[in-house]
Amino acid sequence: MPGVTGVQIERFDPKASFAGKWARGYDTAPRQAWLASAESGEPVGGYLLRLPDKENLTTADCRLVISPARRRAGFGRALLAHCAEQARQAGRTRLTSHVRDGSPGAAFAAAAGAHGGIPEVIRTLTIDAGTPERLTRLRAEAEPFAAGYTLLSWLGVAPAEHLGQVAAVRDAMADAPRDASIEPSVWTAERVRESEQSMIDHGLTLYSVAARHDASGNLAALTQVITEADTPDWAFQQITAVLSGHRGHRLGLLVKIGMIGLVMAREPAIRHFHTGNAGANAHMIAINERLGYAVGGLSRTWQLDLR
């Protein structure tokens, strides 16, 4: 490997459910895993590439991971140049990687050139006695300006009713904010099957409220939060989406807020929501605020040129 001697980088098989989230995915977007160790044989570092197969077809994505002790070493540098090599041979031109600002990570991107896109806050609602009180007054507020609108719940994959629709909520995340060359997913209802059946067989724990509009039966809000039994204290946001022909009648801080409510019940160890928006995406931070989220720091996505 350039620059340093003594790494053997080679392909390897992860274990267990952490083979579920590094090698296969969510998706059917190829990955590759690959593991570098030092002469002792010792793993130092790694990294996964994503190759994806939908969009952003000149793009492909790495995590990239070095054991602290083993940093500023030349480790780090011979992974990328790997990974790099990579993403060229399946004709990709551009790298990328989702890291928080004023890590290593973020100043390893930045020495190798790669650009960053726009500011992800992210953010963290903490469970305290308040929160019941906060979640009924909110609701309070918000049903008046829903009204023609019923919340629905269910855990696991959509039901066959709803899978058309929920892909059709999901692809209202079009237009949220991002990076100018990253292009936004299209979701088929055959597209959202594989990806929470793929969630659910990983061992995740995945929550849905929509919101449906009474006259047509249609859902114009969606909400999803995924758990997992390695963390039961915490809860991970997945997507909030609201078509824009429903927008402005408080359907997103409603399935929020219900959604809150449904998680705490079923999973009353859950003390934390994780969740992340662009710093520009205004209408969902204002909702997350209301909410009581607290921001826990920024994260964006670095960009090299690999031609």
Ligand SMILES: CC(C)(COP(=O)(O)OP(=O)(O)OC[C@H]1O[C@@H](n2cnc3c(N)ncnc32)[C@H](O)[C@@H]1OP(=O)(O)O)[C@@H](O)C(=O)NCCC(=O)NCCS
The other form holds:
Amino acid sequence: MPGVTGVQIERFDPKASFAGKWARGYDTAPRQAWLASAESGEPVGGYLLRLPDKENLTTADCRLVISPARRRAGFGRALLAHCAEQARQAGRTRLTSHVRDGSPGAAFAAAAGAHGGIPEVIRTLTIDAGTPERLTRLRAEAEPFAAGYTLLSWLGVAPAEHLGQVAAVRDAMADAPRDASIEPSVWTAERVRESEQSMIDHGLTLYSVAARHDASGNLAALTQVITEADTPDWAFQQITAVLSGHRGHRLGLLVKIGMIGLVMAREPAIRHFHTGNAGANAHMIAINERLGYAVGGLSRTWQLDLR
Ligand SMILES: CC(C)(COP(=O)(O)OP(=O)(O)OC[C@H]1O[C@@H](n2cnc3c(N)ncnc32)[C@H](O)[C@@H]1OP(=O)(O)O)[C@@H](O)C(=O)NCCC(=O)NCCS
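Coords for the form predicted together with this ligand, given the form predicted on its own:
And the full complex, kicking off with our chain again.
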């Protein structure tokens, strides 16, 4: 693995990080943050309403949370009604929300008349004494299939010379199994730059490992992981994608092996890698199972028709 270039976060401020993620997020979509308080002034819950502005223009995403001490008293229903009205006023015809199966959120969504989409399987890789040996063995098995490709990595936002190709590889995510009614993101260099910069602004550390096709010089595969200073033992998988013309060369496995080694080397406290894939995503799941990921639960996106 070549040396890593990029920026390092000097100081982590959890409150500023949360405020940035909640109020600004990772894109330009307008968002509304509402807080509900009791007459005493004590907050009982709130929601974040996100109004996508590039795709899914009839959809609004709602993150609703009620304080644990105030649940099952109707506040959730009341806030959902308020949220639905805001979404309607913004011209949206459905609300979406992503929750774990078996959680209060799933029961609440069902009770509200929403319908659940395709299951996403949450998997976790736990680093143990055998991990380095397993990665070495898997890399040796895969490398013969990947002749003509070179791995490279960077920390933070993508270097300018890779931005357009990062957008192209991100577009390859459109092939992943998804809820039919949810449109995939269409990436441009500028959108990649804004999204990655917002992660850095919110105090996240962003790692990227790519595979370059030597003959053309183009990026063929990319995997990205974030870490956060307040959960030093967890790494969170973002995208992994291989351009369709370069599939079948074990590049998905190789970039993920490179990533696990890179994060372990730079952040010795890391013990777990978290990921989620559509249950029907056979290729990605096969890669994760070879790496040693274990199933941790199911989640899905719920949709509520506002018409
Ligand atoms: C989901 C959540 C917002 C519900 O808030 P709440 O104020 O307890 O919701 P309400 O009291 O208005 O409940 C409305 C109905 O949802 C269902 N429901 C809510 N929580 C439930 C639970 N834990 N188990 C079973 N049903 C539940 C019930 O049918 C309930 O009606 P009932 O109490 O008359 O039986 C709250 O549990 C929460 O903040 N969870 C964490 C975040 C989350 O998952 N958000 C939801 C995303 S869709």
